[in-house]
Amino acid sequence: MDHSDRIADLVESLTRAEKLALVHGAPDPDGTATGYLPGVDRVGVPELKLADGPLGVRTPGQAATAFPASIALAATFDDELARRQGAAIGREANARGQDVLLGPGLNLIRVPHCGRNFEYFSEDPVLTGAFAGAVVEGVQSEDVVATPKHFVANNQETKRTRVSADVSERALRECYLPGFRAAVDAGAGAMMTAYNRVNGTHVSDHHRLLTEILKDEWEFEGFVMSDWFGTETTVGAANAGLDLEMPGITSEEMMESFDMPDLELSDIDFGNADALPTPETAGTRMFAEPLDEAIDAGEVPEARLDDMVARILGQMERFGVLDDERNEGEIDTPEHRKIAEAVATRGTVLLENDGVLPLDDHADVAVVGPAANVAMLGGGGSSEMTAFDETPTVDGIRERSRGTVTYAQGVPEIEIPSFFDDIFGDDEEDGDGEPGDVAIDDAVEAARTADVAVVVVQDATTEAEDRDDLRLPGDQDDLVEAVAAANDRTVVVVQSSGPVELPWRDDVAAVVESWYPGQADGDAVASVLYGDADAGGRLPVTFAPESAYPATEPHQYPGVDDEVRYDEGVFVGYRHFDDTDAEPTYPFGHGLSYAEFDYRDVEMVDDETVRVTVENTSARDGREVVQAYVRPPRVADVDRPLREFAGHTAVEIPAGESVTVDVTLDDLAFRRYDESDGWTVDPGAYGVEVGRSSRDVRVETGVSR
């Protein structure tokens, strides 16, 4: 690797000591950063601030735009917006003073029972890349570091401190690693491994996979981090290429780095060990004193610390850090409110209507059920976020409508489990699911009395703990089922952290997916509701039952022994829906739209560009998301996906009009990878299939490789 001179003099210059100080985290002494590097004021190397994502800068005690889920952001299919979305939580690290951002998520949706699935965007790899990549140079367009995570294959949060994923080469190339390599291509600073173990090696101690493939392969030139209180070991994870262990801190210094010096370790709750990591079940400073002995031993040569350091410099040099030219940054401003309403509006997904919808502006509305009354800004764990103002959806719709709005809670309030409220406790009262006054007969009364009811339903996820299963926790299945026999003019806004179950989506006039919308939940909900913006939404994952998805077994999920077995390989996702002729209830890409769409006049432009013409039939503008596919060859003795998506566009055609639009395709398309001849593209006929969704296919042409 090539470092400026200025690094490799400055790296000469620090003593062993003040090396080993840059390699492993330190107390925040103002309290405001999730992680920390001091610095060595004798050199003039300033301090380096690391602040929690994806979702927004999340500092404690501190408030910023809360925006939409990152799951929310990929189904958008707009790349532009997440780059737009980026730029903007970069702007306000650097408001907060914050140097590194610990986003984005980037995790393939390998299971839908995974707490942290709405950090991430899908269950393809390509779509995965494409967000990937905006968000990244996004974000380091505001010389922010971006640090992509969980490197790699961190698809459970069920033991996921020790967990092996025994996953083939081929599924790892194919599907798990494309979104950091698409990261690592944009530019990512930093890249932050993940806690689980990868064929039974532990990923911070993975020579493999973050030397042979991550630095040499990929030529990544940032630094690379432990999860907090992921640092195995200290001579494997050094020579295995783990740059920096964090938080590198004690028991004591986390106590009071979180303002509680006083509290003790046995008073704290940590839950599952299996899934919560901490002083207990991983080592701490395993890059201090024991990597300084491990030098001197020999174990570990004193150029990787080298290595190490330059890294992290190099990085603090390419954004500005060594030179204090940080942005000003500015934070909560009018542009990055609009972003996150606009984000929370494109990524909401129309899944079933019957006319109901878009709602007559004098409607009279009853809204039910107790996430009407809350803004839902995302699920628990490291990205919670605190919002300087948020809408709940009952309050968007109030604003918007020009009828009478009429609010019936229903059911008990749904608690959002914490990751941070399961290990300090939590003193504030977040509805413990006591009835109290609470009835269903109310929400079906306003419901009756209504042109229209709305239901709100949502999931209830965390960081450190994946759901039991897909069903609406609580009462929420029947309180919309309830109501929906009381008012035929039904419409469910479902707001989760990926797929959920819908028992009575048969039995309600309309389905919409929110996901977890952010602080401008209500503002974007009654904006798709009564059709002042198309229904423009599209789903990067596929909804259907829980029995239904690959990884069903016990050996696959959650395991058996410690070990998952990626058995189902490549076939995640929509592939396995295709491989196996299942029928998903909603699938990958799946997403109405208040106008209607004619696609014709398809060709292909050259070897990786598809050519199509949309035309809007009907009387309203509308927002169309172009969605390609390609079809390989059938090869003897190889099996690959039916299709794999390649490539998309968003675009807005007016009524009556029509706009020739162009996809590129993706080349991760057409290749496999052989675990003998690495990267292959089989010589052959290759469809190419455009349309709506995975299911949806309008124009139909082909290419040859």
The other form holds:
Amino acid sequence: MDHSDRIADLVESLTRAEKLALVHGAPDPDGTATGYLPGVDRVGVPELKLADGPLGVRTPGQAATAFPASIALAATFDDELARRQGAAIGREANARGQDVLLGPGLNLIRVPHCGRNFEYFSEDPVLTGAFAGAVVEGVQSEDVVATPKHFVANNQETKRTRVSADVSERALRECYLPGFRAAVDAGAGAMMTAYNRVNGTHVSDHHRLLTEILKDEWEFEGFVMSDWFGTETTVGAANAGLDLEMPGITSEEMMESFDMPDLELSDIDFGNADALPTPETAGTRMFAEPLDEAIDAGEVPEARLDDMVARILGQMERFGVLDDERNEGEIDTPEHRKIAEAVATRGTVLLENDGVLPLDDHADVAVVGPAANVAMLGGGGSSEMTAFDETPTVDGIRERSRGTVTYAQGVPEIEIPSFFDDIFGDDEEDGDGEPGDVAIDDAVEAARTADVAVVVVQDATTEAEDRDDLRLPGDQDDLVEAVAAANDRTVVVVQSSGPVELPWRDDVAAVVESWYPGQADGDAVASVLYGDADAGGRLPVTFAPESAYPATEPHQYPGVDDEVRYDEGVFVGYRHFDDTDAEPTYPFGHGLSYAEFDYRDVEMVDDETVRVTVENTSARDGREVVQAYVRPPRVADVDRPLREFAGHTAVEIPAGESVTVDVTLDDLAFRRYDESDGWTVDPGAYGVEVGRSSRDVRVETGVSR
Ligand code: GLC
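Now that the form predicted on its own has been shown, please provide the structure of the form predicted together with alpha-D-glucopyranose.
To see the whole picture, the full complex is given below, headed by that same chain.
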């Protein structure tokens, strides 16, 4: 790759030692950055600071706006809002003196058990790409480098540093890579490699992925960093195209930088120890002395080191770091709080409603469940946030209601695993200290005497560990059943990382999915329950019984002998359910509105744009997410999904009015990747379905290719 003259000259002026200091991390003397490069004072290269993460900027011991989880953001189907959230996180990164945001996370949601699904967007590659691109554009609009992660096929946490994702080229191209391609096309300045192997080779050593595809084919001009302690070798990684070893310090130095010298990496409860970086990589600096020796030995070309440095300096120049033109940024502003609440509200999905919602302002409400007493900021791991201010669900309902609101905990608290309790201690009491009574009977009694019962339930997920099943943890299912038996106007609010099993769904009056809504939890949930906002969210993942998902055999997930065979191919998520007679509980794209919509007059206005008229036939304003799916022609000997999500447009439609909506069809929905011919668009007639979900098609048209 050619670099600007300034950068080329700067690299040429550096000594070998100075170059090496720029391609592996060092402890941050301020202790705020998770990744740190000291810069080169002699030639005026400033330090570079990197911080997590997808849900907000995390700097040890400091608060920041705790935005909703990425899956909640995707559930808004509102790319513009995603751009705004990205920009807000960028401003807060600036305010915290961080130059690089370690996010967005955008691995495809392949298995519902994955402990990090809350940090990712969707089971669909087109929707993933739309949000990956929007967040990258947002973050970088504030001159902060975005780092799409974890490139690629890091779709589980079980043995994440050891497993090999054995995935076909077609599935990689059609499903697992497109989100990252969209992030690169949006101008991402960095990329983070996954811990895992792909088809036997660690991604940090993977020349085909890092150089042939990412840098050559996609023309990525940024720098590729490893995940933390995720650089497996020196020569292999440097020659494969890895540019920066992170954190580039030993685990002891990392603990020192956390000011916790007596703590070992292995002391942190990462969930499963087998998800930890291997001891070999956790203790060394592959791109320090070993790289120096490898270059001297002729195993790594000096030009490769120059390119590594030039890529890093090039992005430092692009984003104003090299000239110390950093933005002031801003933190915890009213606008950021509004964005956090808007995303949480708009991402809330109304799954079932017999008419009990929206609630009457004056209804007496019994709020039940330990999850109601906290604001669900997220799961455990590197994305953990500390908010300046947060609204537990029950507080939001109390604030909004004009009736009486009681609270009963009902069952013991569900603990969210935390990486950082071990390091920084957990001096925060969970919840707001509202004295909860852990007897189900008391919750039942409270529900019996109220007009409506709202039971808030949650799952508990974390980085470095997958869920054992899709059931709600603890006695929450019993709690829901008992409350529903006492009050036939029971609403269940689910606050989860992704799909969970809802065995009581036919016994309750309404079910709402609000994911991990972040600091605005209670305000957003109340806004939807009382109908101040239409329930505008739609499912970016399929909900189904655990046994119905595609990767249910051990060799498919979590793998056998460290091999995970993606033999479902491109039939991930709704594509699988369309290909079998397995019925989803709630299909991809599903979400009820408080309004009612009719679709008519569908037409193709050109080869890639479908137009439809949508009428709000109800007496209240509504928000509709118009979705388009492409049905490819049948091709002999090629298994193609029945339909592929091709695009969406979200619109606000006032009561009784009609709007004309255009949806742009992503080219990916027409193409398939042929292992010998590459990208292929089969000639023939393509159906274009337009509707409210993958299973609620309202009108159809077609286009030929
Ligand atoms: C973690 C995560 C990655 C995070 C990094 C720094 O292990 O996999 O997402 O950005 O380390 O915390």
